[in-house]
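Given next, in structure tokens, is a single chain: the form predicted on its own.
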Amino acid sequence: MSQALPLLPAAQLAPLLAAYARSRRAVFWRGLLVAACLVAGSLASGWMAEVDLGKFGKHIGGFFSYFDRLTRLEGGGGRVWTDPGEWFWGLRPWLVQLGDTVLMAYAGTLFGALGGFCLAVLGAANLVQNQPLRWGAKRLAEFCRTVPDLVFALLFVIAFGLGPLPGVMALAIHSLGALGKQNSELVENIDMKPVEGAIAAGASWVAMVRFAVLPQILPGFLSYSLLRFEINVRGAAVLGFVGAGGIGQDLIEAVRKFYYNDVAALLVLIILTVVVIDTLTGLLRRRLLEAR
């Protein structure tokens, strides 16, 4: 038969109850402050943002009126998906344009991948004892991913000329930067008995690496890349706006000259790529995962 506990007498509850009650009102004042701040960083960023409201409410109407445009056939006669020839007329250059949009992104991302993994193994503080080699290659990751892919396009541009070569490149640096950042955390958080195994066993640095450390961040190492492959395809139809390449350049052209039809239908395919792309790379993904 259960019995209660017994009360404390009154001398040694009170404090206890004092204290309880102080945690109480710290944890509320420190969620008031953060609600604070919260409402504060708001306003101010509506107010340099210069959001008006009104104004939202007033034209947001254009906004989906110009969807709206996009779905109207061009000669009239109804909605674009009444008439499919007409809504994709330039399919087979289009695809051409997105095979490329793929092959850029899928270029980008290898390379930036592979030139992710050698800066987080640089950089991790417990695989590299050298201090200046360990910030100089941190900073580097920092710089790649800080600078936006389209500026680095666009620098490219100048550089090399039109085409899939810019965009090859600025994708590769910024993924560089992005995966060094992600794999660094991989590698500062392996069991290290592996890796003092192998040095003890007289193991070279680059052995160490291959067979101690690569086996324990392979799956999140391929995870995080075949994220960064999804971000990269979305990425590689923006830097044709520069003309780096891809279906982005068709893209922008009929944005300027008001072709809503082939907006719409070029928006369409690199949805739709996307969303098989996604599908793709999450059941891989998620393989990884499991098997990690």
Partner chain sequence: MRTEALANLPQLRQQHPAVFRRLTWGGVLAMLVVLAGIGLLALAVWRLELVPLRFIAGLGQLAHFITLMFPPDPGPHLHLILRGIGETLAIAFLGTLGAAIIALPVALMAARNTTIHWLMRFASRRVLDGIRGIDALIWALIWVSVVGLGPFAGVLAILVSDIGTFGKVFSEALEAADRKPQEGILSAGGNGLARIRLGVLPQVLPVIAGQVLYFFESNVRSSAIIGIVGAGGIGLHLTEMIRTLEWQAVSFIILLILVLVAVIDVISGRLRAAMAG
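Fair warning: this is a prediction, and the values are worked out from it, not measured in the lab. The term rigid core refers to the maximal set of C-alpha atoms that superpose within 1.5 Å between the two forms. Numbering follows the first chain given and starts at 1. What changes on going to the form predicted together with its partner chain:
Relative to the superposed rigid core, residue 14 undergoes a CA displacement of at least 2 Å between the two forms.
Core-superposed comparison between the two forms: the Cα of residue 279 travels less than 2 Å. The rigid-core alignment places the CA of residue 55 2 Å or more apart between the two forms.
Other form of same protein, the form predicted together with its partner chain, not the form predicted on its own:
The next block holds one chain only.
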């Protein structure tokens, strides 16, 4: 550039700069306030949760040596992967347990999706006139969504006895709540014109839902259900911790009895299963999104 840019005279420039600084300062103070809140919250929480960085420092080595132990063959000698046969000695029963875990997730998601669809439609202000019914459907969905599936599992194990049955029920009920909420957002945002068209043609309420509501929300409904299935596979893997069936039973036993190699093998199997299922459902969901 051959010529310098013209600068405003200082008398004019100063107030402008000051005004800019003033409005920035408001942003700065707001940011500082948020930061202060976060720090105060962290300190209070740290005290409450007995966070001890000294202990952490001392133990962080423990974290890595834990993984070191996980991956060292118990019979002494090399790493687990040098002898896969020995490492995965229990592969067959584990795979069966994994299969059961996925089946638990499947059954729980299926029942939860059906129930969640019903709750969403019954709770929708644009489809149901009956206010108490709507209120009941909404509160039920909220309750089922808020209480964690493991809490349901704990209760059901006492009522129904140990095994996958209480696990499936816990997954189903929690999914019903979560899907009920997500689907009700879909249902409440549908285009009402087809609904009116079907009603005007003499469709019953059920037929109206079938021909005017279902086609509109089906892709979203399936997509949410698949997402819930992914979540439920992870959830089903730990239900065994409270005796509600699945691979979690083997895992917690291996942890409690310090069978390090088994813990490592089970973790690898769980991660693989989850990744495979995520990939497959991800593909399906992408197809659904395109259909939308």
